[in-house]
Every structure is written in C-alpha cells, then in structure tokens.
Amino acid sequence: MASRDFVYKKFSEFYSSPSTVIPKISMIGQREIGFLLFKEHVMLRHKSFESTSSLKRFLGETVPSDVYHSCAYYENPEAEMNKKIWLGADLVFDIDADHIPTPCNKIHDEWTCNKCGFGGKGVTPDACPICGGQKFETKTWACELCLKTAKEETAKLLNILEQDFGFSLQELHVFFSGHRGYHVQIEKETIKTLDAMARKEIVDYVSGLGLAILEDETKDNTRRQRHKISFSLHDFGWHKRLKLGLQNFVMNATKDDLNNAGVKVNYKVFSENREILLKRCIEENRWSSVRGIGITTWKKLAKHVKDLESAKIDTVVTTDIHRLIRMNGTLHGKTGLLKVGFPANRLENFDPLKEAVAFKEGTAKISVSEAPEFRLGDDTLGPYKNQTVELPTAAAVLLICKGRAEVVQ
C-alpha cells in the first residue's frame, strides 16, 4: 500500500504541476476520453472535454494511472456506445515488443496461467498449453534490445506508409508509448471514414499477408508455366520490396542466414555466385540460372524476406474503429514514463529511455526484489537482487510499477 501511495503521489504532483503541459489533441471535444483509476482499479469511460486545459484540471483532481482517448470521433462522445454516432476515426498502428519475439524475451519476460498456474518464459501464448486458459499474469521488462527491435519495426512501417501508400512524413505522427513500443497515428481526412474491413486490407498489406506471388501454385499449369507466372518480380509495391530484400539477402547472407531461412543449398555455390544470382535470377527473373538454386529455393527465400520486410504491428488496434489509445503527454501506469510524440524523421535518434523520463528530481529508498541492469536518463543502474538502494525518483517509480520493488518508509 505504501508503494502504491508513493507512485500515486508522484503522479499527482506531475499532473498538478503548472509546468506539465498536455499536448493539444485535435478535435478533442468529439473524442471519448477514458481513465484507469489508481485506487479503484476500474476503467472510467465515456467522458469528454472541450479543451486540454479542462482535461488537465481533471487529471490533477482524479490522478489516474493511465489516460486514453478514442481514435474515433463521435457526435455524442459521452453517450453509450450504441448512441455515440460514429463520425470517423484516425488510422492508428501499435508496435509493441510484446508481439515481437526477441532473444531477450526468454530472459526477462515471464507468464503464468491464471487458471492452472502453469508458466513459462518468453512471449505470452494465446492459450495455455496445459489447460487452454487465456488469462495470464505477466512479468515483463523493456530492455534496450526490446526497444531497438520495436524501433526497427516502426521504421519499416513508416517506410511502407510513405513509399507505398503515399503519406508524407509530416502526416505520420509518431509516439513512444511509454512502455515497450511505438504508436503511429494518421489524422488525414481521406482515411477517417474507412470501415474496419478497409483497415484490415491495410493491415494485410503492411504485414505482407496474402501475397499471391508467394502462394502455392495450382496443379493445373505445367511446371514451366507455374514458375514463369507465379514468380516474376516487377518494381512496384511488395514486388519491389521482395526484389530489394532478396538483393540485400543475397549480397550479405551467411550460412546461418540461409539455415534460418529454411533453405538447403551449397553455401560455397551460393557465395561464389552472388553477382550472377543478382543479375540473372533477381533482375531477369531467370530463377534456375544457377544449378542447385532453383524456384523452390527462391520461393522459400522470398517468404523469409517477406517476414523480414513486413512490419510487426498489433493488427487488432488498427482495425478497431472505436479503439481507445494512450494519450500523448500522459504517464504510463506500468513504468511511470511518458507517452512522447516526435517527428517521424527523428525516429532513428530518438532515445525513449531519456526523452520519456517524467520525474527528473529527487531520490527514493526502495527494496528491490530483482531487477536487471538498466539505463534511465544518463544513469546505468543495477542489477539488483534483494537489495535496499536509494535511486533517482524515475527509476524508483519504474521498478515499483513493474512489481520489482517496494518503497522503504
């Protein structure tokens, strides 16, 4: 209780401070605003505000652990869902390390089935392998590799949206979520009235799902016709992405890369014929020009490249036209870090563990059960195990929010 009160106090100080500014939210009066309350542990929904200043006053009085706004615009945002009258919605993408398998997942992420108690490490499954239960207690961490991987997926998404869909970088609003990933939001008028099915088509494209060129051929065609018709790359859309991806793969692939792609070829032949593979096979679509590397191999490589080039997004977020998304400039209840917006062209150099720190003054004494080495701001801290330490406020809040520490009174 003391730890929760400590975090509550810090959140209260943040939202009550005159120096705290909630960035302007477009058409805020037509959006539903939602809050997760600290003490009651319940969701307060169907609220609306005419301005960010009135919203900030409410935050200072209520002190929620998390703040959300709808991607949708409504005629009556405070009404029940069936009476709100949907007017449109922003196009939103969520990239989260939770959905991206990385080597570090198996080190610092744990899950336990609420139904039978079985647990494991790594990405939380959709269903418990023992009892089929679908509710889990999770213990996660956002390490540098997690955040780097999420940033790489975000960069791929931005490239697809700019190069293939024609959005300008200025139209792509990018945010660090405050935890383990990024949000990309588009408010352009031409996309606001897209229904869920249309958004599903965008999701499929971004994810590389349903690419006809990678589907198995029908048995009705002759072998030569199948190869010619089903695997010819041009310079547009996913064809271009596959071509460029294959070129990069051929020029740089190691023996391990080929194994990871699931292909069995003579690596010496592959390595000694890289230039020929580029020119004859990829550029001229003569896929069987090098003995031992035929159409079947190229198909497998293309599928592997598709996985490398596609963006790993949370598909449900994008297709949900009523979705609530975390509000920019507010604190994340699982970390105490800020959701932070920044220009798309700053993604590569954006440092979430420095630029999303909200609590920049003071220290706190905490008892840490277990925490890996981590960086926050300019400080590298840990590892800790069953230790009492005095840490910067931001680090103390982070560890308490992650369930790895308690405040020492």
Contents of the next structure:
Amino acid sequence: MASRDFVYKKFSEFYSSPSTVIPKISMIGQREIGFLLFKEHVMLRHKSFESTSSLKRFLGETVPSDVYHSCAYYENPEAEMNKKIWLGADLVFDIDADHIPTPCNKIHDEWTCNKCGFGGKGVTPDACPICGGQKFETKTWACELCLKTAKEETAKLLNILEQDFGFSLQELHVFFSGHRGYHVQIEKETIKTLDAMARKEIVDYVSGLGLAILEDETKDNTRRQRHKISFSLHDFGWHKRLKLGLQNFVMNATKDDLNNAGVKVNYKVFSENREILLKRCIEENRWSSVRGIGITTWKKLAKHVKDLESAKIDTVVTTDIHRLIRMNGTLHGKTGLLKVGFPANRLENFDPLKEAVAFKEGTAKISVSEAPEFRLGDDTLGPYKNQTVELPTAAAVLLICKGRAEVVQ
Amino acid sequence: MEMTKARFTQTDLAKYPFLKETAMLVKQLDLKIEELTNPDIAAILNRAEERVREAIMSLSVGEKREADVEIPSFPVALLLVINTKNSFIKKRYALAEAKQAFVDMQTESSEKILLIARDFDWNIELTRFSTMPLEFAISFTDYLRNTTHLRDKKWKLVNRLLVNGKVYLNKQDVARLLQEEVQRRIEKRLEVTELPVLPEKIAEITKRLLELAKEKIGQEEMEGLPKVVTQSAFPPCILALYEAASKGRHLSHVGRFTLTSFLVNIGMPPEKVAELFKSFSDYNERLTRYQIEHIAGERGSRTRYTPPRCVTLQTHGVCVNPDVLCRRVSHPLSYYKRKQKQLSSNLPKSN
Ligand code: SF4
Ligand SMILES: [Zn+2]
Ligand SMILES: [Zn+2]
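Having seen the form predicted alone, can you show the form predicted together with its partner chain?
After this comes the whole thing, all chains and molecules, with the earlier chain placed first.
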C-alpha cells in the first residue's frame, strides 16, 4: 500500500507541477478521453475536454495511472458508444514488443494463469496449456533488445508508409509508448473517413498479408480451377521490396540463414553462384539458372524475405476505428515513463530510456525482490535480488510499477 | 446552350446520364412532372420505363436512343424506381446502370475516363510520360473506397502497384472501380422517400414494374437465392446463443463465432447480425461490424466461414438441450434446413 501511495504521490506531483505541459492534441474537443484510476483499476470513459489545459487541471485533481484518447472524432464524445456519431479517425499503428519475436526471447517475462495458477517464462500463450484459461497475470520487462527490435519494426513501418503510401515525414507522428513500443499516428484529412475494411487493407499491405505471388496456386472459385501463379517480380510496391530483400539475402546469407529460411540447398553451390543468383534469377526472373536452386526454393526464400521486410504491427489497433490510445505527454502506469513524440527522422537516434524519463529529481529507498541489470537515463543499475537500495526516483518508480520492489519507509 | 467549359459531349451525357453535368442539363430542360404524360414527350417516359424493366429482367438498361430522349429518361427512371418503394428494384436498377457504364467506359479514350473519374472527385492522373507500366494513377484512398468489398484477391491493395500514395491501374480496372462509384451515386439518389403527387399514368407504370419484380424475385427464390430467416427452425444450440446475445449476456468466443457464422450462412444481412450484438454492454465484447463481415466473408477474409459441427459444439459446451431432430443431424445448418422443410410442409398448401 505504501508503495502504491508513493507512486500515486509521484504521479500527482507530476501532473500538478506547473512545468508539466501536455502537448497539444488536435481536435481534442471531438475526442473521447478515458482514464485508468489507481483505485481498483477502474476505467473512466466517455469524458471530453475543451483543451489540454483543462485536461491537465483534471489530471492534477484525479491523478489517473493512465490516460487515453480516442483516435476517433465524434459529434458527441461524451455520449454512450452508439450515440457518439462517428465523424472520422486518425490512422494509427501500434508496435509493441509483446507481439514481436525478439532475440532476448522474452526470458525476462513471466506469466501466471489466473484460473489454475500454472505459469512459465517467455511470451504469454494465447491459452493456458493446463486449463485453457485465457486471462493471465504477467510480469514483463522492457530490455534494450526488446526496445531495439520494436524500433526496427517501426523503421520498416515508416519506410512503407513513406515510400508506398506517400506520407511525408511531417505527416508521420511517431511516439514512444512509455513501455515496450512505438505508436505512429497520421491525421491527414484524406484518411480520416476510411472505414475498418479500408484500414484492414492497409494493415495487410504493411504486413505483406495475402501477397498473391507467394501463393503456390490460386483457386478460381467460379471455375473450380487451379492455376499456377507465374513467379515474376517487377520493380514496384511489394515486388520491389521482395526483390531488394532477396538481393540482400543472397548477398549476406550464411549457412544458418539458409536453414532458418527453411530451404535445403548446398551452401557451397549457393555461395559460389551469388552473382548468377543476383543477375539471372532475381534481376531477369530466370529462376532456374543455378542447378539445385529451383523455383520452390526461391518461393520459400521470398516468403522468408516477406517476413523480414514486413512490419510487425498489432493489427487490431489499426482496424478498430473507435480505439483509445495512450495520450502523448502522459505517464504509463506500468513504468512511470512518459509517452513522448519525436520527429520521424530522429527514430534511429531516439533513446527511449532517456527521453521518456519523467521523474528526474531525488532518490527513493526501495527493497527489490528481483530485477535484471537495466539502464535508465545515464545510469546503469542492478541486477538486484532481495536487497534494499536507494535509487533515482525514476528507477524506483519503474521497479515498483513493475511489481519488483516495495518502498521502504 | 451555354456550356462552353463542358468537355463532355451530348453523346457522352446520354451514355453516362449519372454525371453531375447531366443533372444540370435536365434542370435546364425544366421538365414538369405533370407534363410527363404529355404525348409529345411520351418517348421519354417509355424509355424510362424500359430502363427499369430491362434492369429488373436482365440487369441491363436497354438500347440507347437519341440524346434528347436518352438524357431526360434517366431522371424519370429514377423517379419511377423511387415510386416503387421497393428495395430489390432500387438495388437492381443501380447495379444495371453501373454495369452498363462499365461496359461503355472500357472503350472510351483515357482522357474521357479521367473526366468521368473527376466527376466523382477522384484524385487521378495519366502516367503516359513516366516510366510506370500502367496508364492511370489514383490515390490509394480512392482505390480503397471502391475495392474493399470486391472479393477477388487481385483487388487486395497488397497485390497492387502502390508507389508514393498512388495505385497504378489499367483502363479496365479503373472502369471497374468507377462502376462501384456509379452504383453508389445512383443508390444515393434513390434514397429519397418524399415524392410529389404523381399523375395516374405513373402509378400504373409503377404497378407494372412491381408486378414484374415480383415475378422475377419469385423466380429467384425458386432458384434458392434470397432466403428468409426462420427463427422457429433454429436448432436448440443456436436458439440459446441467440437469446443470450439479444439479452446482452456474455458469450464465449466459440459461441460468438457459431452464432455469427450461422446467422450469416442462413442469409441474415451483416447489419442485422451486428444489431444483435449491439446490446452487449461491455465495449470489448461487442462484436464490431467488421468482425461479423469478416466471418461473413464479404470483405476482409474473402472466404465464407461455416459454423462448427455438432461434435465440436458438444465439446465446447455450446450444444444444449438437443432434441429429436438433433439425433439425425451432425451439423446445426442441416438441422436448420430440415426443420425449415418440416415447417413449410406442415403449412396448409396455398392454392
Ligand atoms: S446436436 Fe447439434 S444442432 Fe442440436 S443442439 Fe447440439 S449442436 Fe445444436
Ligand atoms: Zn490455467
Ligand atoms: Zn527483451
């Protein structure tokens, strides 16, 4: 309880401080605002505010653990769902390490089934292997590898949105979510009224889902015929992406990479013929130019490359035209870090563990049950196991929010 | 005529009477409803009736006439269709006009296609002097607005040439997308419900058209096309789910999928199914329209899902109170079909 009070007090100080500024949110009066309260995790929804300054006053009084706004615009944002009258919505993408396989393999994550208590390490399963339950208690961590992977996926997404969809870098608003991922938000007039189906098509494009060229055959439903699709790549859209991806793969693949791609080819043959593979096969679409590397192999490689080139987004976020997303400039209840926006061209150099830190002053004494080594700002801290330490406020809040520590009075 | 800026010719307007410019032209003609039965313009009224008749019978709009008859016959046809207050005729007519436009557009010059597309406010241009292999470039939003409900995989955005916000298309594809626009525009114009008092003769025509439609629908019903949902033929499992859903009670995922796919399969329109789930209080549990359409296979998935078999439903606790008929079926859908037959054979035979 004391720990909860401590975090509450810190959040309260943050939202009450005159130096805290909630960045402007376009058309805020038309959006639904929602809050998660510290008390019993109650969700407060269907709120509306005239401006970010009136919202900030409310935050100082209510002190929620999390703040959200709809990506949708409504005639009546405070009405119940079917009376709101939907006017349009931003196009939003969510990239979260939760949904991406990472090199760290999420060994730092733990899950416990709410129903039977069974648990394990790594990515939380869809259903409990023992009882089939679908609700879990999770203990997660955002390691540097997780964050780096999320950043790489974001870079791929931005690239597709810029090159293929023609959005300018200024139109792509990029945010660190405050936990393990990034948000990309587009507010352009032309996309606002796209319905869920249109957004699903955008999702499928970004994910490379349904690419006809990668299918072995198509069924012609009307004539009940099957016909092979000719495997031929041109220089635009996804074809170009596959082409470049294949070139890159051919030039860099190790024996292990070939195994990972699931193809059985003689590595010696492969590596000695890179020039022909590049020129005759990929460039001229003469796929059978090297003995032992046939069309089946190429298709498998192309599928593998598709997985590498596509952006791993949380698809439901984009297609849900009523979605609530975390508000820029507010604190994340699971970390005490801020959701922060930055220009798209800064993505590579953006350091989430530094720029999202909200509590920059003071220290706190906490007793840590277990924490891996981690970095926050310029400090590298931990690992800790069952020990009492005095840490910078931000680090203390992070560990408490993550359920790894209790405050010591 | 003072249409110096117009680049559509009279022939174009006769071919594509749904264009904005035609509406203006008709306004200038100042055709009065009371005059419609005037023998001097009988040709217009005849042609209008023919448009609708052909649409009902064969999804076409009949042979074209001289522009001075052809152009005004279109708004008069709209009037006739609105007056029938029949949704089948409305759908059918809009589709027939759109299909005809598709056929005509395929042989038009590219410049003309561009002109028509801009009439629908498309962001479109010709790529003739660039290195792109296809002739037209349209913004991806215009593309999506007109393709998301087309079932063939080739329309999926991922299979298109998308560069810098533009989708590259050939003439035939552009014409196909414009067909969708035409259909929507006409459907919209048919949404009107308030009509002025119409002459007796129009009422007669309306009656004839309705008769014709009844014949046509009747025939299609015999072919098994539009189905009526018979709630009394629902198997016990579905009935239980249906009642739970309408009361806004919680349904398992299997339950939701079963109910949705069942209803969609027996021909309930997705909007109706969505309504059923509206009463769910929990926002997260409410099936969104999108998910239902996904199951319906109308749009996203491009495959139609079927409800699980009885064995599967039994293991998931969805099968409740199976009755005698249940013993003779292995699938809720076959229960429904059999029960429907039983019900209709029990009815006293009319005529
Ligand atoms: S036997 Fe089949 S149709 Fe009958 S209630 Fe059970 S699941 Fe439904
Ligand atoms: Zn369990
Ligand atoms: Zn990690």
